[in-house]
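Just one chain follows, in the form predicted alone, and it is written as structure tokens.
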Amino acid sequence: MKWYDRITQIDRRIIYLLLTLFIILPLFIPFKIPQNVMPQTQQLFDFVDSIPPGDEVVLLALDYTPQTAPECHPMAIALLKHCFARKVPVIGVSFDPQGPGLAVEAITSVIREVNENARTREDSVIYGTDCVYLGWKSGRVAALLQMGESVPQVFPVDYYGTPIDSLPLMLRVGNYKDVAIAINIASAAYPDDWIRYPQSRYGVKVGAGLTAVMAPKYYPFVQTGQLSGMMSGMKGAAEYEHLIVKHGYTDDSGTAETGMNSQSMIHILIIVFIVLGNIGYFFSRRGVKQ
């Protein structure tokens, strides 16, 4: 059997094999590839740089499942990161069911995470001075334009039960006038009721963090300005991963830019077998014609 004959038979076994380790490698062995930077997330990433601390806040609605978390999850967790270094105020909340318990789950690990590495008290996160999780609302709309006029009606108590004057953060937030950014990380179309309602009624800028499939629909809306900026699925959280890296708010990488370093090792080998596989169909018929 000739050279070329052996690229196009190649044993499929071989093929999976190699999927295989490409796809576990890099989430054994770190390393880092160059990340391109969508303007869409850059902008987000500005605009949450250029809050002053301890100011206004930062109104984060966790809306994604369980089934768009590998997406969506590394978004909140990057985005609580930047605000926590830089002591902005959070203020969360969420509109869908299946929210909730992520969000726990994303707010909870990454006070842990900052507290554990904090060097002085100012450094830390305290629970209920610099972030407050409202919980689940029913009947999206009619609680996003009631916010608008007082939060504390809305959520007269947080996600654990503690009624909201007895919170400090919360005794600096009456509506809408104190949130510096909305930022909806969803996975269905609920950015369309934060643009419709808090932006167009009461002002409020409004940022997203969406899955892949939805992304194309929302650049219009980054074009004119109704959005202050977007992440773009798992890619977008791994860019704004990496800036918070790279502006020394973090050391670590988290784990959207680990699996986006799998799909991109996944796609160099695609790249080398559609390659390999030209090559040899090439040769082949060249012999066919000899």
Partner chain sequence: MNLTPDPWIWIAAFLTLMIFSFLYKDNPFYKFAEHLFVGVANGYYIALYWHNTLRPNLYDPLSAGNFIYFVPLLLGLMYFTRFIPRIGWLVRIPIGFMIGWGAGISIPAYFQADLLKQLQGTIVTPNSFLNPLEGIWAVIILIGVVCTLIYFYFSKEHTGILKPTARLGIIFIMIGFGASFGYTVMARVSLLIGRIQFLLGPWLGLIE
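Positions refer to the first chain, counted from 1. Predicted model only: the values in this text are computed from it and were never measured. Compared with the form predicted in complex with the partner chain:
Between rigid parts that reorient between these two forms, a hinge sits in the chain, and the option from R140, W136, D55, L27 at that spot is L27.
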The other form holds:
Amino acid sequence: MKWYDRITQIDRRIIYLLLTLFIILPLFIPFKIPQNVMPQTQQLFDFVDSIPPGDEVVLLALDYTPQTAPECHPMAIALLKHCFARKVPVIGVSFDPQGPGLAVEAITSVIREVNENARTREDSVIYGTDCVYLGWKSGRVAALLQMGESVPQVFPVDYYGTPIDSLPLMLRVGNYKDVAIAINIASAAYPDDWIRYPQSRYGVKVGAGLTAVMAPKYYPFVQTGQLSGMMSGMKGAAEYEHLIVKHGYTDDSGTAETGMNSQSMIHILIIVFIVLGNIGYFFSRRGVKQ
Amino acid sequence: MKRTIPLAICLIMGVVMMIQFFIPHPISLEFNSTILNWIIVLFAFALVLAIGNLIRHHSIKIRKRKHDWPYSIVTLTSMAAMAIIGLFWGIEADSLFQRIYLNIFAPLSATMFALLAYYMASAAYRAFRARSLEATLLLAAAFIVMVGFMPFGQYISPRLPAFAEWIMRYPNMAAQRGIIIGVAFGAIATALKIILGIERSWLGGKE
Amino acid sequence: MNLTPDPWIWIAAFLTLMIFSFLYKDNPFYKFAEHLFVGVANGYYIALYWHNTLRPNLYDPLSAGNFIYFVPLLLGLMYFTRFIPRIGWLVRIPIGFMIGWGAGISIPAYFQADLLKQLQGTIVTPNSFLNPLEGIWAVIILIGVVCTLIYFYFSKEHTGILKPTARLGIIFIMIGFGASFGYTVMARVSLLIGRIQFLLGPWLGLIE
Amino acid sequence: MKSRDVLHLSVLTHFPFWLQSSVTFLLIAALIAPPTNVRAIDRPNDAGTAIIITWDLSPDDPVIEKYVVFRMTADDTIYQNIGFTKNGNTSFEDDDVEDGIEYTYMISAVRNSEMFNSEPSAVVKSGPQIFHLGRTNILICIIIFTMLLTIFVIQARKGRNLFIRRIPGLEAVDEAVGRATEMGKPIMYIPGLGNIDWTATIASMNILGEVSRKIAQYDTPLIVPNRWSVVYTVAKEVVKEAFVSEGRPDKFKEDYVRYLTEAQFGYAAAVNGIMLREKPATNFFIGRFWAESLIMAETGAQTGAIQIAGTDSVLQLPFFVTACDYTLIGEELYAASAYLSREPLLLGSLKAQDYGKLIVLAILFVVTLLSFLRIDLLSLLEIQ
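Counterpart to the form predicted alone, namely the form predicted in complex with the partner chain:
Complete assembly follows, chain above in first position.
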């Protein structure tokens, strides 16, 4: 067998093995590929970065499922880190029944991490004062509209069953007027409703974090300004992580950035295989002609 | 009669559902939700037949000791166990049923889904050969998008990411729209043929 | 290394590995996982259908004396006539009911969502040229849509003017397919990374 | 806002000092003009219980915080606050009204918690409509297309010869069935993962009928794995009837059409298993597909089967194109049953599809051209 025939017929198991190695290695050997930040991610970061601390809150709607967690979970973590570092209070909600599990996990883990590194009260995050998770409600559209009038009416108690009026943060948050931006991290078309109701009726700024498959559908909304920024897929999450590290809000990059290294490696690997296949094909065709 | 009655029912349902679309009156909405309810029930009934087929297939395999028959026992017992747990002990959030779902069903699904990454690599390697103009364009577009959307893309050329996005948003969009419009006509024609009884292979035969 | 003591995570991890083993070749582990998957999934849907469909949508209303629900019950029971040869044709009644319903709702839906909506987005207007570059791209989309549609023209051989346009159509289609393929790699690899992070993290405790 | 401040100051200078503070107050109060021309109408094309209120913006809109909407019935003595909307908006939908009751509305511009009320609207009642006017264009589309289809079907019945161009994927069907027969291996037909309410699934059932008819003439086993119970029931009838109509009812086996599971990836796992263990010589993937498409098609490619795919799932087409030998793209799927059966009635409907596309092309060109002549027809395509 000629060399060029050999590279057109590499056994698929070799490809699979290399692929696995290329995913695992970057998880253990951290290295940095500088991120090119897409404009819509930058836009979202800039918006959150310009919220005056301690005044308005960020409303985080966490509606992603376990299947899409590799893409969406790091987005939630990065946003929480960013807000906490800037002393912007965060209110979490979910309208997807599968949302709360991962939402609680994201919020508690970030709070724990921030507090472990905190030296003063100023540096730490206190549940109820700096952050609240309201839990899940059915009837998304109705709830979205109702929250424009009064958040406590939709959520009389938080996720843990604590009455809303005993949480200091909620005493000063009545409705969307107190929300600087609502960011919907979702693995389904939920941002549609955020754009349709809170954004267009109440003028709330809306941002989104979406899986890579869904993102192209929402480009036009960023263009028209109905979305004040968007993260798309694991790449979007990695970009956001990159931005918060770059601005000194945290020093360790999150899972998306290491995941993105694996992504880059695999893309390179696939491209190398395609090129090999074509070189082999080119020479073998010449071989046939001669 | 064996053909006329089913065809008539099909025709009536099709026409009525089309008309319903144009009537916003509450009675029409009520009617729609009633029909939807029935359809859901009909789906559930058909499941009985389908599960019957599954049980039949596997029990024949076991009885005749066909190749790989012990695995049929796995299917039948796990099905029975899961159904019984769900039917008698409930399907609430913290039930055993949900626990099995999260730790058996979900990882199996997620892993099957994850196989796609491997298959994309092998399919791309095998099929992306510059055999003809069309194949070359397919290859080139995939190449540009794969490189352009990755962080390292900008080092090959700083304009590559923008070009990749351009391909996604214009030529790709145009092709998708063209296909979607064509599909719409095909689907509408098929649906009309079904309603009018021109296409009746679901009844079997043409006579 | 910091192995988890949670038996459920061990189960999930082993099942994950069993499915991955299929990449090497078909083997007893994959066969086991596959058959377990089918069994558990069917058991899951049986319970789900009962709790979420048959009980609330049929059993409860019937036992509350809402007799209109005898219609779906009767239609549903007709499925079973196929085991009785003499009246076996009755199975066509629920099938006709469902097929007619599906066809009826789809016709306006396709006109609405696929046809008119896509047409609207394709038409070029003076407004498209507010930004001249965007205008040029809008014209490219229009040309692409027209040529793609011509490619799907069935009742004439693609000769004459149809030949170059249909060819341009297939060129657009192929570029679109390539781009979609390339773009999807990104999303699919994320899923695999997620699985591997699960194995290395919660199970083996090698990474955080 | 700037020019108003200037005006404000210049007015002020004409007043003696002791008057200024109270005048300032009066002027600011007077400077916020309320919204005007408040109209309330029954929301069209709905099931009732909703009223749309529109107004012209207050000239001071940029400095207004919000517009509050007030409502009153004949029985009320005072206006009720029913909601608000941000400045810049000129409409509000009140979807909490009772049909048949008379309401009047008033809009208030709010600044610094002071309200500047508009004139009340005329009296309005809500109610349900019988026909959705916003969907008239769809009705016209349906009527035109049904007429086209009927005309061509009638022509076909009269025996007019209808040409159809070559579709390579469908030419290959005979070859694929023949090859499986020669090899003595089964043929697998995957009717997609869509339920019966996807038209692609119905189209797939029609093609399954034609394929089974060809298979019935040989001794080739068939495997039709199903995801949905209803599709399973239909597929079974279709295959059985195809064997009956070819005069081979004895050759039909109950096991040909199987039910697997509703779980998307459970189904894919089981199909992979069948491909490796029963080694079909030919795989058909016809219908609606999602992410599992490549899992099955790539496994099939590894077993060396001839693969023919056909789907209208735009996102999955690239994967079938790379992993299969032939792919029916989009509408070709819907042309297939006519192509395979050469049934004149079905060919007639294909002709109608083509004319539909011609109309679409005409609309694209005409509306584009007219829009440059400042004749806007785009709104005719608007749907609600």
